[in-house]
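To begin, one chain is listed below as structure tokens, in the form predicted alone.
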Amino acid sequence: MKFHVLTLFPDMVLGALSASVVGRAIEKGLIGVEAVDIRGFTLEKHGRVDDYPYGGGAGMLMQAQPVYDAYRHVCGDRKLRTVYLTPQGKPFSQKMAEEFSKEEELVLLCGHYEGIDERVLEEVVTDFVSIGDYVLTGGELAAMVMIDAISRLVPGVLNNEESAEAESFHNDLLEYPQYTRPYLWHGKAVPQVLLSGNHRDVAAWRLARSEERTRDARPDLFKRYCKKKQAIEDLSRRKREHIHIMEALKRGKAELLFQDGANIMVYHRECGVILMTAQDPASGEEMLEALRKDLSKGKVPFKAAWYVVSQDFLALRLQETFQARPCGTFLQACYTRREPLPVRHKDIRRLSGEGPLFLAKWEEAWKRDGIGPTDLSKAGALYGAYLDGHLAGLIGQGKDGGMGFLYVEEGSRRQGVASSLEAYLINRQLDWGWTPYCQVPAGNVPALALQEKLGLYLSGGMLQWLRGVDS
């Protein structure tokens, strides 16, 4: 990902971002930061970029011409997403950081003085963003805050890949208290539960402390969290059929669009999927009407939408009213025990940086073996099993949270590689406090047998995937 910062103080931006995590990410080529000096594009012979505002008033205003030419220098004829940092913008949030992190390039425009001529803002800016209800001397500090928050969501930037999964605002909860050595400091001891070694008790303690903190400090977030928690409880009566919706809410990846008891519709932000379940056709119609309203308001990006539904009548109505196209029927399997599974083959590593040729090789293997076309770019993380230093198989964690992309090379089969890969990923997800699950094509007998062998429970009903007509 590359950031282009349009600024009057490029050294300020580059100097601050050259340190710590962001600096290391720049050195590794994981992100790029270009600071473009707006002053270098002025046509005024003394280098001025500002002038008095028409109509009078205090202060000076940045002129349109140098800002526009600096923008054109970066974008050429392209239309890049461009953020203007201003107190009048939408409040910056973790959700917004996640959205911006999906862009390949992002332009950040830093104002100064009393702001920038409105005409150039109308022409080039796509997003107006504020980092708080206060005024700074310029947009540079705000731009650096955004770059820091967005960069840490780019794959590979954080050394500990789990850091971004459980932290402040991850699931509408503030982060729990944390402790390190020494055990006793100023007469205060580390809570005993954190020394117990019982992962379930530790997780419960941390959740309770997060809930307390959020309730007291951020009642707005806590109210939203309680709605999601109630939805999860309503769905838990049929956990195997609804685990994909429950985990999307639990992991903080989805927003509630509709909730009426066990009639629930959520939007999975990270992969643009709408997940739906309804108890009867009448409730389904009410849900689809709510969806139409959300689409008309732009709350849900229709062109990016996939649909995952649990009932035939919902699938039929989506085809009739939204021209959605059926893409497959799946059984859902989930691992509900908390005990980790044995992993026979120990040399399993997270894969990164293998490039398009690596992905093409595995996708071609899937196609050759009749598994069907699979897009590895939809994987949030890939893990490979090595036999004698050779990559023998891989498994992925989809951006929707489910396990998938499991494949073992023909020469390495019947050696327990597939079981080791899935058990490894199940254990990782258990450590994160997740309930591991996967969706298996209804006719894939070997894959279904593997789930039963590992102790996963299969759903009684089927899930249907449908694709939006414009996606």
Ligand code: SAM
Given for the second form:
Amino acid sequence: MKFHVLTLFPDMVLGALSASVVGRAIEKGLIGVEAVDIRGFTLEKHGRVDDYPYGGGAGMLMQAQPVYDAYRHVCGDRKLRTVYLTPQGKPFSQKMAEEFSKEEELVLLCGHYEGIDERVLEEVVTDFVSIGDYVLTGGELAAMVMIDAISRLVPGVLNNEESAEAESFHNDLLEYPQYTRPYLWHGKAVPQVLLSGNHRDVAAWRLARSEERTRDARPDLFKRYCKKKQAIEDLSRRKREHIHIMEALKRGKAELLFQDGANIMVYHRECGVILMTAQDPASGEEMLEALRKDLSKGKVPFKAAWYVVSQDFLALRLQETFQARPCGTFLQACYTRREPLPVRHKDIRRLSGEGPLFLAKWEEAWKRDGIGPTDLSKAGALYGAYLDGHLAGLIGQGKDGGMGFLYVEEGSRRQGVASSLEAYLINRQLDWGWTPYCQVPAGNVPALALQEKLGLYLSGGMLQWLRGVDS
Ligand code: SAM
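Just the form predicted alone so far, so send over the form predicted together with this ligand.
Below, the chain from earlier opens the complete complex, with every other chain and molecule after it.
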């Protein structure tokens, strides 16, 4: 990901970002930061970039021309997403950081003095963002805050890929208290449960502390969290059918768009999919009406719309009234036990750039089936199994959080590689406190048999995937 910072103080930006995690990410080439000196573009012979505001008033304003030319220097004729840092913008949040981290390039425009001539803002800015309800002397610190928060979500920037998942704000909950050595400090001992070695007890303790902290410090977040918790509870009566919605909510990846008992519709931010379940056609109609409104208000981006529905009547109505196209029927399988599974093949690793040929085969298989992501750069994490040092198969964790994309090369089949890969991913997800699940095409008998063999429970009903008009 590349950041272009338009600023009057390029040294300030580059200096501060050269240290620590962000600095290392720049060195490794995972992110790039270019600081463009707006002053270098002024046509004024003394190098001035500011002037008095029309109509009077305190202070000076940055002029449109140098800002515009600096922007053009970066973008040429391209229309890049361009953020103006301003106290008048939308408050910056973790959710926004997640959204911006999906851009390949981002322009950050820093104001100074009393701000910037409005006319150039109208022409180049796509997003107005504030880092808080206070006024800074310039946008540079604000741009650095954004770069820091966004960069750590770019794959590979954090050494520990899980830490971004577990942190504050990921599920409308603040993080629990943490402790490190020594065990006793200033007469205070580390809570006993953390030494118990019992993952379940530790997770329960942490969740309770997170809930307490959020309730006391951030009642606004806590209210949202409670609504989601209620939705998860309502769905849990038919867990196998609804595990994909429950997990999306639990992992903090989805927004609740509609909730009326167990009639629930959520928008999965990570993969742009709308997940719906309704108990009867009348509730389904209400849900679709709510969706119509959300789409027209832009709460859900229309072109991103894929739908996953749990009932036939929803699928039918989406086809009739949203021109959605059906593209697959799946059974859902979930692993509800807490015990990890044995993994026979030990050499399984997270894949990054390796095995492109392999991934191409996988992509081909998915294209042939007409469903799923065909852009591999947008696939979630992929894990590969190596036999005698060569890549023999892989499994993926889709951006929707489900396990999938299981593929074993022709010559390495019937040796239990698929079982090992899936068991490996199940164990990994259990460590994160997730309930592993996958969606298997209804007619894929070997894949269904594999799920049963590994101890996953299959849903009674089918899930249907449909494509939105523009997706
Ligand atoms: N007159 C402006 C107003 O009232 O909106 C404030 C200008 S401020 C002194 C100068 C620059 O600092 C702004 O153009 C903006 O780029 C940056 N800035 C100040 N406070 C900010 C905040 N809370 N978030 C993001 N940027 C901020």
